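Take a look at this single chain, the form predicted alone, given in structure tokens.
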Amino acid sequence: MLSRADVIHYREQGWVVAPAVAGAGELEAMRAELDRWIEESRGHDANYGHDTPDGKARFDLEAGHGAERPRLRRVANPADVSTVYRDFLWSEKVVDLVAQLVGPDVKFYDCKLNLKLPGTDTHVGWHQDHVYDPHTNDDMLAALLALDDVSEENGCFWVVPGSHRERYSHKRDGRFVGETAPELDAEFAHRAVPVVCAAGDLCLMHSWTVHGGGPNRSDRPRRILICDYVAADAWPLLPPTVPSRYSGRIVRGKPSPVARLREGEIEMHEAYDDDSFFGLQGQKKTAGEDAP
């Protein structure tokens, strides 16, 4: 369980790390499943796995992917196709931590695996998760499990402390681009701190916390399992950006017959065609497409 100091840190800073949440056996099983998907990706030259609720590809490949040098960069909702991931994300030890921060009744919303394999160029622009999936209130967080030791060298993510109290546009010229304005990059880089974790640590991050990350320039992988959880009385204002067959499932407590409203304004966005937010943010195109 989180200590009182941990909860205060989350409330004030917008994030907190719970150490050693996943055991060695759980990590081994999740890595083995992921290794199998990476091996499978060698047989594909473009994004694949269109068995998702919205028909977008489950497996997203970075430009430069090939059989000799696989570059799988995201798996959308691994819990939809793997009991190994589903059992961990719905386990009591995980959802009890979430409940300490969003309330006793908790819904699963979606999950994804974000990979930065050795030498991967993938980076993530500064953004806030809540704008992707706006809800009636902001008792919503991302739980990020480190499947590997995570350091600055292999592409850890960076958070901007206190930014969960701030609101920023993620549009440019009226179009949703999924990241904040470039003019803010220097400010965020100055304020940000790296989230360095050991394999098995779980970072709990508020949905409004500004965060981003750079490429992996090391010879070690950086693989992170990310799951979004919301309070049962937080209801989505738009369809899920990364819909799961289990979106909205109660994983702790009971469902809420009402939606709790938080006063304020939320920037709304249109649906986007990209298989993942990497393309939305203007990253290099995926495998099988011409580079811009």
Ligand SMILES: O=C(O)CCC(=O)C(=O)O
Contents of the next structure:
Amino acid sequence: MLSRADVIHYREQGWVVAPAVAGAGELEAMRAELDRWIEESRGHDANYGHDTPDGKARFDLEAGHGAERPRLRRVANPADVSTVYRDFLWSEKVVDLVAQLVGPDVKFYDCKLNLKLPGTDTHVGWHQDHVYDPHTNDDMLAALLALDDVSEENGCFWVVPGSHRERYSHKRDGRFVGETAPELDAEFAHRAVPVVCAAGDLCLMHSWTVHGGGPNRSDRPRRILICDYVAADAWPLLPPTVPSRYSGRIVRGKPSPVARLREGEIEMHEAYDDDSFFGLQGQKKTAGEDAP
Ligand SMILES: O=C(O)CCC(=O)C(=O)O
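Provide the structure of the form predicted in complex with the named molecule, given the form predicted alone shown above.
Complete assembly follows, chain above in first position.
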């Protein structure tokens, strides 16, 4: 359960960390599954796993990836292909936390594993998740589970407190680029705080909170599981950017026969071809492609 102070922190700052949500056994099982995928990636020289609802690759590789030095950076919707992930993300203890912030009725939307393995350059540009998957209202959040101890050294993500009340364009020259304008980088870097977590901690972050992060400069992996949940009465305004076979599934409470509308404007974007948001944000350094 989140305390009253935790809920206030989320409402005021746009994020909060619930400690020790995943137990040692769950972490071990999730890491073992992921280790198997990293091993499997050694046999591929380009993004692979097109058994997804939109045909995009489930397994996204950074440039420089090879059998000797695997650089898997993203797995789209691990819950679609692994009961270990599905069981955790739909567990009562997790959806109850989510429900305290967007509930009582909650839908699963999508999930992904974001990896910053030692020696990779993976970084994440400043962005707001809601822009990727606009909904009729703002009761939507990302739950980010640390699979490793996460610090500034191994590339923790950074959040901009209070930015969930702000709106920024994620377009450049009219084209969706999935990150805010470079002129804002210094301001966000100044305002942002690092989300330092122990393995098993779960950060709950509002879908409008500006966040991003730098590369892993350590010799330790930084692996996180990210899951988007929405209130049952929040309906998508665009097709999901990372569609899951379970997108829209009720994981707590009951379905809503209505869409609740929030007054205001939301920037809409065109569909993009990249397998993951790393490519969209300009990190074209995907295995099998030339770096820009
Ligand atoms: O991997 C990270 O550090 C953050 C990922 C992220 O911002 C996202 O997937 O929206």
